[in-house]
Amino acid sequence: MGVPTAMRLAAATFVAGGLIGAAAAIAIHSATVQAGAVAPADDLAALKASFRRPASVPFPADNPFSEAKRRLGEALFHDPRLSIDGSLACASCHQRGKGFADGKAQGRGVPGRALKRHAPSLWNLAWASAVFWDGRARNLEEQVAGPIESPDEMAQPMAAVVARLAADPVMARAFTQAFPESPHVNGANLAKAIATYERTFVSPESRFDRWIAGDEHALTPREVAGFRLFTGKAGCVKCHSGFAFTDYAFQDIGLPGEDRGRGAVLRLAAAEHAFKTPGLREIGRSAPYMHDGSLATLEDVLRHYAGGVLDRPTLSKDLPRGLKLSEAERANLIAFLGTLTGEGEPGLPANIVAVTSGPSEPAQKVSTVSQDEKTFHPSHIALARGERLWIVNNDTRTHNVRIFDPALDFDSGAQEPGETVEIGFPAAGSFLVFCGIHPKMELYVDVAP
């Protein structure tokens, strides 16, 4: 399989290089391109740096990495006993050689019916928060049970899966080794093991990475021209940003259809027809494209954005309007996208440094936080119990401020540009505030007694 052979756990807090903090570089470069000028060397260098491969992979504090857990997760990912009739494994629909998708517009589960959505790629989900096309699972651990228990997919209750695996002495021993503090074959441990394995799906190096690292000959002039279009006139970078080429947010990009997407999950009209921005790494292997698999080629994708967008009120504010591309520009964009797929068989990294995720900056004692360019400013604050927090939307986008915590369940509804959300914290503790539409927007709030 070419799986990791050595994973080291570090105590450092992970900062997602390129996934957060690229907004300033993108804004400067986009403004320069729109003004008709060539981006200054310093601006281009900053923009390139925003796509740099991160040095480490984040794992949650309640599910830290271990090699035994990764090995168990790999075995479970390829085990057809997770499906009711033993005909499907996770790997059946998420094949490494097909971009961790399956090459079909819609796959088929145990009942044989076509599924409503295209199998999403699993590359680089260690940096995601909400998962599935509509984000209905808040993390990878929560996602695992979805396809297993879905009557349209693997069609097996988790209790039956656990009973099957527990009856296998080899599998029971693997669970004990992976979870020595809680040596049980159960649904929670199964989910943690598979999620651990999936977090090691870091896309392999490509020619683009070598160019970013300083090899000016790694890309052709046409490919570099495509990068300039991608980050400039075409506006692709507004959603496809950072190392993984995704903001992990949910956007309505004007595809026809009745699927409500994120709107049905949030029960929010502003998020109707919005689906997760897919990452573009290994994109040359993962056709067809979009949440419904409706676009067969990258040429079809460009035609959609340059003339095929269905106009409706919920269209993403980040979607370019009236985009016109010449044939040469389309060819350059396609050439650039080709540099995001690695050469040869896409193996998994031989060595990944695992770190614990958490705040990327010290807490500031402020009570007002701004939203701008899909980021909270600051992103870590300290309050006293009973203090109020005001969040001001200085962005051009609609946001949805949410907190899921036993001590506080909060949902702002649609927070439009210019509006302020007020939150009171009735209990001490640490709270994660995030946007339901742009979940990578995270604000850590430490509330003192």
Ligand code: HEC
The other form holds:
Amino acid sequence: MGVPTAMRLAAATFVAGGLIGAAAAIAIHSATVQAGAVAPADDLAALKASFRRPASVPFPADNPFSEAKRRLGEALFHDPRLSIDGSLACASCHQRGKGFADGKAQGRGVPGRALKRHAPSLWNLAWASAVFWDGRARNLEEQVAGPIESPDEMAQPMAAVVARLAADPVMARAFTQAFPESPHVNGANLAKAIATYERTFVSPESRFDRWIAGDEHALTPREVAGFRLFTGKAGCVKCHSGFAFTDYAFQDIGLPGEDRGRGAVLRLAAAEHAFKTPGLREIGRSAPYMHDGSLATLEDVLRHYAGGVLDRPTLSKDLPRGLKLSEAERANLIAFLGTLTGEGEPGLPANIVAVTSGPSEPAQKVSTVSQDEKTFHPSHIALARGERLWIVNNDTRTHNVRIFDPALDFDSGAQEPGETVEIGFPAAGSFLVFCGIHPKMELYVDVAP
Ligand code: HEC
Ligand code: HEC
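Having seen the form predicted on its own, I'd like the form predicted together with the named molecule now, please.
Below, the chain from earlier opens the complete complex, with every other chain and molecule after it.
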């Protein structure tokens, strides 16, 4: 998860019960490879390993985990005083039992108008970078003011929320305990506390995890056949990858509608109609589906991918074209998706080990970086001042190279496969280079003074 061992600061372990990443050896038995095209055992082992539960949860260096912050965040998330008339808390629209969504195609805020988009699930956002369906908030801290101040949602200026909470001695004390370094009830601390709480929403263990960890009886043959379709012919894994079943990138999957999604945020034609790939954990609980809540069931979702895709130039290059699925294949895929939802009521996450995130490898002294498979190679480089950086798109996908820094604001526009982007750095310092379409692509550049 992009966390170097040297930077692992095991800050806390909380909430016992359940298992995370019991790094059990993965046993491959013939029972698991009986359906569909049979991959060699090594490939299957590697594929299964790519879905393994991570052993730790990354927290940003400027908002590390603490139990006092998590507790305050939990109280705020459930506090209806965040809305102007006291009628709505965050938890009204993000209900744990409904996959942190609200069960409606489009929910309603304080004024009672239908919202423009469907409430997304909040599972596994600790690994996300940009949030909202169009990624307009760069991180969870930045997201919090959105619903509070939006006239369609909670409809209250942050200053008014802060004044209300500061007048409550219990709240004031909770803020002091959570932020001993800056003991204030203010918008920044409120956002940090809620973001800390949200990062603990790690989806509970499901039968799929037990299968990944080596229990070959955890899935039925039909569910295993569904996994093979998901990772094979149906191409779902191109975008729904890894433990959370998302690449946290933005893709146009050909749903009808006028919403321009990521394109409007980036002001980039190549990203029109692109929305964030949602994770698929606990997917059985969060119907209806998609950014507009337009698909009521998982059957509807499959009918979209096999036969319903609207052809347009911005369609993701990762989307399979002309996909056909038989009735039996659709049933197998749906059976497989069912294994991603935990049994019983979703409980609290287990044994979360908080770590501080940062570059995942030591800096290399090179000035040319390659992009492929939605990754920068290398991902951490050191330049001398005055040196230029060249980034070559060796990928099959369109990228959008960006730097968002007080010292340097850079936007490459659409960078098609084969194209090279050149960047000069005006000042010394550490810069984060990322892709606006695939924000998990991160390149750290250290420029020496
Ligand atoms: C009235 C219903 C409603 C309320 C209240 C509400 N939300 Fe949301 N939330 C939504 C909708 C709808 C979206 C999607 C909006 C978009 O993407 O444009 C969303 C998106 C989000 C996201 C982005 C998730 C992702 O996967 O990108 C986060 C995080 C979030 N909300 C947290 C909160 C927090 C924290 C609060 C309380 C301060 C809150 N929400 C209050 C409806 C609500
Ligand atoms: C090109 C990338 C891509 C591929 C391939 C892909 N998806 Fe998706 N998936 C997305 C995106 C992006 C969304 C959200 C789209 C939107 O709301 O406009 C989505 C939404 C979904 C949802 C709804 C989730 C929710 O919370 O609303 C499900 C379920 C889903 N996909 C399953 C699948 C399955 C099954 C396959 C294979 C048949 C698949 N996806 C293939 C990118 C992809």
